[in-house]
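Presented as structure tokens, the chain that follows is alone, the form predicted on its own.
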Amino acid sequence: MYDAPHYTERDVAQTDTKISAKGVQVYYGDTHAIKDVDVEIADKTVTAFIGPSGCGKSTFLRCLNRMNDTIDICRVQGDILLDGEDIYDRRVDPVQLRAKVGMVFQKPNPFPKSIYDNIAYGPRIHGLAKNKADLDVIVEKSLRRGAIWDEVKDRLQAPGTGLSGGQQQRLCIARAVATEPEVLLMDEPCSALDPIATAQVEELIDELRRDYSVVIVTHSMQQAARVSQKTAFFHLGNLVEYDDTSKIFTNPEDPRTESYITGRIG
């Protein structure tokens, strides 16, 4: 068992919820991959998807920003509400969802441009800017917001691709933030870090939660506690508990869950 996370009463203060699903279901071709899962996330607020490899925590996150669409063989079944809105109505363009929701992947992937046109592209095409002055608040703003501004300012017309791994991946989280998100996903976004620039990414993660719904999927059970108020177990394709973090690592209600915590399971 680890030791308990530390919060205030603030961190689990009911706030509001930001996305609801109920009863989703997720295929590849037969495979059964995501079984009538229903989960309420929060705004203002980390939720942590852990559980062993496989277990349907990534396939789920996709499903929060219509990832999933990009795999022909891929179905999704079920209702997941953003604000109380159908992000799969047709009538929503996924583009635009995922300017709402966005998302930082596993391993670092700034666009083979400037640091500054990485964070530029998304409010560019989504025509958030008016003009270059627009542009460049934008761009300090969200590399700020990214952790990183103090680190780059001086050298916006280089590479971001010629940054470090732990400073790549800050980056794509500016990037992510800087179409104004409400929901912010992250696919294991320090699994390829060291643990001086996951200490830097978790401590973002900390102070991002104040403006957005953060969800993480993280295979580190550490990570979870250390920075996720709200805990999610998935195991074999179904979500076994949801909890408030410190109940989930201190008092499963599950067995699994507490085999998975214990390290007899995973």
Contents of the next structure:
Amino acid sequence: MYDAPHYTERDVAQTDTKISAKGVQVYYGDTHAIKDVDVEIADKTVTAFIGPSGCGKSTFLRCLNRMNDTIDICRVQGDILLDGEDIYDRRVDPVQLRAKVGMVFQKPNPFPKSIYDNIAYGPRIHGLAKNKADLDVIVEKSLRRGAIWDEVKDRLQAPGTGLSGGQQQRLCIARAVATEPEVLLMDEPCSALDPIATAQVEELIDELRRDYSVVIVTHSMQQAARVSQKTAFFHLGNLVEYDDTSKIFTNPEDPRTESYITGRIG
Amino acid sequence: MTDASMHETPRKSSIHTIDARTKQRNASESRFKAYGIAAIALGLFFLVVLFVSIVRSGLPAFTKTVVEVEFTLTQEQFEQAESQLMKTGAYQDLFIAGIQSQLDARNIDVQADPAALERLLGKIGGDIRAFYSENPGMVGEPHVFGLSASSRVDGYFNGRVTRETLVDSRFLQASDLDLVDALFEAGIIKSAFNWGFITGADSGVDNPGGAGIGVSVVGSFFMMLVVLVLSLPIGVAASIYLEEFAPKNRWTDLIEVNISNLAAVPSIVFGILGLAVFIQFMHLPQSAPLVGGLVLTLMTLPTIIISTRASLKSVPPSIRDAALGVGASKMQAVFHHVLPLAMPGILTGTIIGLAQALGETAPLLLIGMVGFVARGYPDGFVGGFVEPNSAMPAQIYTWAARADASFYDKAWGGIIVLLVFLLTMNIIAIILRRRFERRW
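Given the form predicted on its own above, I would also like to look at the protein as it appears in the form predicted in complex with the partner chain.
Time for the whole complex; same chain goes first.
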């Protein structure tokens, strides 16, 4: 189905920066949730955000496709550039941005519609398919990418909410890739899944790295170590350390990082 | 707390003996259950009492007493009657003679006193004459006439009217009841289903027997049409805006508080508002279902807005996130995903609001839909909105306020009709809810 992978597991390809954040501050009302975060997210790479609960990693992730706009009291300062363009620029329509920067949520949230319509919804509203046949192709391709095609190909008209948790999450990933995004944000995509489904999703993330820049928030350090090439450690709203995953897990520079990955804080 | 107390060894106890605390908890639980069952039983008891009394008092409205007589008008009698000055009087005399001959044929020894029969049946000559002038072919043929008896005869059969109550009555005399008994024995007087009550218009104050609720049902229908067409789109649009788009600030808080307060405003206030604005200022026609509908729309809107907002709020935010996450605009997220999920709640709220409006009387008092005697059906669709009419609850109120005791039956009967409509609407709400409900 796919060409042989271009990269080996631990290889960090020398690719361009996809997203570059500089001096990002996020406030929820009076709470200063993200403090002065600088981060460069590379293209065609899996970047993991780790850190204890409430450290701001999800908040920061949601800044990258402006999902925080839906929260009234949330304010974002600083620059976040996608391919060199400021995503908080006044000319940016968040709808257009979110078509480029897809998102998968912590809890599987398929639409209460058929499996087919779950996938077809994004392409339909963005006008990616000229006709029904085009749409069928997109749906099949996306479901294959989501590694769920074989399980659902015979029941595309069945409700997406009738699938198991792991299947639902892969359906949501398939839905996210159906709109041909350039970046895929994943907010703890495996926290509601069992180990088998988790392994499937992780395998999928590794596959997705070929075409997308993937940013994943995870509570599981093993998962970060398994799937990512770059890891960022957040603590109390600060970005403590950001480096190659192998370096973070074997030879962290900051004592807080070391404490966290060895289980002393968090 | 000291360390010692935390590390005390737990007391050993068997789970086969129930300790005092558990007993107490179980007792209070069963007490609570008993209170609940008692409350429900009490509610059901009153419901049954209400239902039985409504049905018992209302059923007489659906029957009427008819005098059924086979009568043949010969060609000769026809010509003779038509040649007289008092034509209807002549027909009446002929008809009474017909009844007398029927009584004689059955060997019943009663004199059909013309004056008594007129009290029983009213002036019937006109009806007889009208029948033969419309159906000239029936002259010489036997025809069974079914004539409505006076409402007091209805009352006599229902037990409301007795010989004692008829002393000094100018409508029906105690002696007339002997004739009624004889006619009943002869099978000439019988009970029949009163279609006129369901299809007919209201009658004057001295003719309770002819009163029907049909025209006010039509009035209510046009009113509900106005309410539905205005309050559903306005209410849903307002709720969607407030719930999904409006910024949360002092202004929207103020609007929210006001909507909640409006829901609690007594309906008569809306009535006087409607009188001042729609009739006195905008000069819309008085007593028109259009105005009634506008007033009831104002009254229903808060209910619809509150229930719509509640059902929008109950849609899980993950659905909105999912839609926004694939790049849907806010409006697409709302209309493609949130609204379909909120639909059952919105529909239920709307139908409950409509049912409330359907039963509302007070605001109609002030815009002239009460006490108005609708003589007939409105003329066409537009006429349904602008021609003076009444509404079901207003009609019931009018009947209940009339002096003639026979209208009392009509009021109860009207309540049955109203309840049938309300029940139907609630059943529709349940069916829609079932149909649209989807799990997520």
